[in-house]
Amino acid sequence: MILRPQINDLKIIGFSLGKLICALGFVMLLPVVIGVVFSEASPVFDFLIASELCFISGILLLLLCRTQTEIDWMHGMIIVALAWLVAAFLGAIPLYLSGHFVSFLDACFESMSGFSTTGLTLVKDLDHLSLTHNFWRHLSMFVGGQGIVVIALSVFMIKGSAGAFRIYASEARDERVLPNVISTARFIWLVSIVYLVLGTLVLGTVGFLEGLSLKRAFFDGACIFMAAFDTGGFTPRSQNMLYYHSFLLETVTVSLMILGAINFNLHYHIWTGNRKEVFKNIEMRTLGITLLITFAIIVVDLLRLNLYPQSIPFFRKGFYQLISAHTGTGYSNLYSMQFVREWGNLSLVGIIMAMGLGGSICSTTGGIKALRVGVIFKSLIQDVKQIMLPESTVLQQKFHHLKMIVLEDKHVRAAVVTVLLYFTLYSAGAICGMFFGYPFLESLFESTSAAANVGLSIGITTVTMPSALKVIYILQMWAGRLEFISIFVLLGFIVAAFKGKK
């Protein structure tokens, strides 16, 4: 029997949501600094307005919903599901005020794409968008990659609170780097900020050496880092990475994309000197194998087409798209339509597979994740061995993920269910694309890119595509980023509000 939600449930959700909205308001003040530095007056007011709206709505929720009741699992799930929708809505306000979006829906699409680290874009005339608004597009990826909840936990939540872990885990992060969830959140931000400083210095230097002005080189460097490390895919230029025509810049971004696709737990082990974990971990091994398989598929097709006869262009075009797809980044040094006009169907299938698989859990990437693939494969091996051995044999399969873990049915069941849900999401988006008149393979490509939070486009995502398809992709980005459970709980909560027992 499902019980109807009580007023206290709404207060718990509203109070925590108010904290998250206030945190977003503080984040929106960072572009104001950029606007002041670069003397962009109008964009500064856009963000002051948006930030003020965040503070007003957040404080109202805090005042109306003040409560000391602990957050339980249901509350945590609902708070997270709503927080991402609210963040996308509020984050769209300064973007829409920029005048570079046809509608507020397009701005919401851009905002959700940013926070979910997807990278699909509907901005008009990106090359003339203000530096302030451009910075916000990339900052939203930096915040979304680490997690909207993570930043709030770092600042607002009470240390040691059980509710803090519940809301953290509800954001599709079921692993803690450190024993305390608040310490985990702060470690994630420490890693990210250290990498941000180092990455900006490297990318800025490369950009300057490639001919950009000093100011623009380091601005672009900071933006590219935030999108590369957080596997987002936005760039400050409309031609994406193709604009720079720099092999060195592409090489650096490949390294950053791989870093972003690694579990934050592995970053902790690397930082503390336990580098052997990288080679023992089932997730990293699986990621390496799936990279080789998907790249082999692309290589076979591109060699058949003789599209890039020389080795360096072959590597720059083929391998770069593959790494970008598999890490869920969405950076590209090709035009979108080149996928359709030049690449074969087999190589497109390789890219779709890479996008759908994704990187590591507890990282900034989306998709199915390598750990789940590794667990399912281990389970298959166990079943084959069990059949081949005598019936009386008790077989125990283990795998190494930060420590030795005995493979249990609950691990396999959770992995299989999540994989099936992702396949359903990819397929549903493809069917919707076909309904609006797009070919099957192109529809599947774009759907997988949105649902796995990748951002590579085959040309469907444009300002002229149907509004209904824009909404579908927004929902796919949202569901793919949160990995379903919190969204199902939110839907159940809404149903219970109407049909639950008092």
The other form holds:
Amino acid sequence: MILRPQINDLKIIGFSLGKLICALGFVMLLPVVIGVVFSEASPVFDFLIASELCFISGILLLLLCRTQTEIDWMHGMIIVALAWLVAAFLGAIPLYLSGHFVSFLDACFESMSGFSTTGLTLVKDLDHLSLTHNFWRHLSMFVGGQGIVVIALSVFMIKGSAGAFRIYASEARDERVLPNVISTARFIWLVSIVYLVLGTLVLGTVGFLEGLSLKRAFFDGACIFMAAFDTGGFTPRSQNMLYYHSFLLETVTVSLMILGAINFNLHYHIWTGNRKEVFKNIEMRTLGITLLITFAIIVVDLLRLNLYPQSIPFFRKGFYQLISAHTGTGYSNLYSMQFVREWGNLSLVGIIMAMGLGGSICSTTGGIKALRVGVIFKSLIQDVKQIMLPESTVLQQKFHHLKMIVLEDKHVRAAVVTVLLYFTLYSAGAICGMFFGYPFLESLFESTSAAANVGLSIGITTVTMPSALKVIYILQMWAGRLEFISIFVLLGFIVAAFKGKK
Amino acid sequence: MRIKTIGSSVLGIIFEILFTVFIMAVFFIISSLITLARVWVFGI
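Switch from the form predicted alone to the form predicted in complex with the partner chain and print that structure.
In what comes next, the whole complex appears, and the chain from above leads the way.
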């Protein structure tokens, strides 16, 4: 039996949503600073308009839905699911005002791609997009990667209550680093800001050495950092990483992509001296194994095709695409069509597998995630051992994830359900792609890239693709980033509004 | 205590960066060995 939502439920949701929208309004003021620094008058007004709209709608919600009631799990889930849709919608306003998007839907696609750290892009003439708008594209990845709720928690609004934890956990974060959720959010920002400074310095210096002007080198450096560390995949240039033709820059971005794919909890353990955890952790071990397996698949195919006969191009092209896919980043030093015309089907399957698997939980990556794969594998080992041992034997399987954990049915069930949902999402997108006339493998590639928030493209994502497919990919990016449960609760809430018992 | 925490964090950052370099090195060595093996073993 589902109960019909009360007016107080709507008030709780509206009140928190109002706070989150106001937070977004503040974030939108950052590109204004960039616009002033780079003397771009028109883009500054685009962001002032968008920010103003955020504040007006946010304050209206705060006034209309004023309440002191504590947020419960259902509210938390619905707030987060709606917050990501609203953020994508409001974030699209300045992009659309830039005049570089064919329609508002395209701007929404770009905005959702940014917030969900996907990296698929529909911008026209990127090389002439203002630096202010370009900065916003990358900033949306930085914001989305840490989590919109994490920003709100860490900066100024929701106190460290049970409600705060509920909306934090609803944002596809299964773990908190510190006992207090506010401290956790702040630690996530500490790691990100420290690496932002370091990464921008290194990338800016490399860009300057490669021949970019000082100002542009550090601007590109900051943008590339935000997209690489948050495993996003946007670049300030239209040819992605291929534009720079720099081995050094590619090496630095590989480092950042790996760092972004590491669990924030693991960062905490490493930073506090427990460095052995890296080698014991089931997630890191699983990531290592899946990276080797997918690399082997790609290697076999690239060798068969004799594409890169020398070791450095072989490493630069093969390993770079793989690490970009596996960490869910989407940076590429190949043209989209090279995947179709040069790479074989087997290597595409390897990349699809890597994209689908993703990085660590409680990181900025999307996809199934290594912990779930590791837990399912451990459960499989337990079942095989159980069959081989005498019937009376009680077997206890353990795994190491920050501490020793006894494998229980609840762990396996949660992992299997999420994996099945991801497979369904990948397949559904592929079927839709085929419905619009794209070949199977290409549809599956693009669908997995969108749903696992990767951003590598095989050429389907263009301005001319069908609008319905754009909407499907937007929904896939949304569902993939939030890991389903929040979205199912939102759907349940809508159903209950019509069919629930009073 | 605070100095110790900052020191530990700096060491942690250095460790993480070295760890990513280690992963790259492993895959670079594998790539090099594969390309060498192709020439030496298969002669192509």
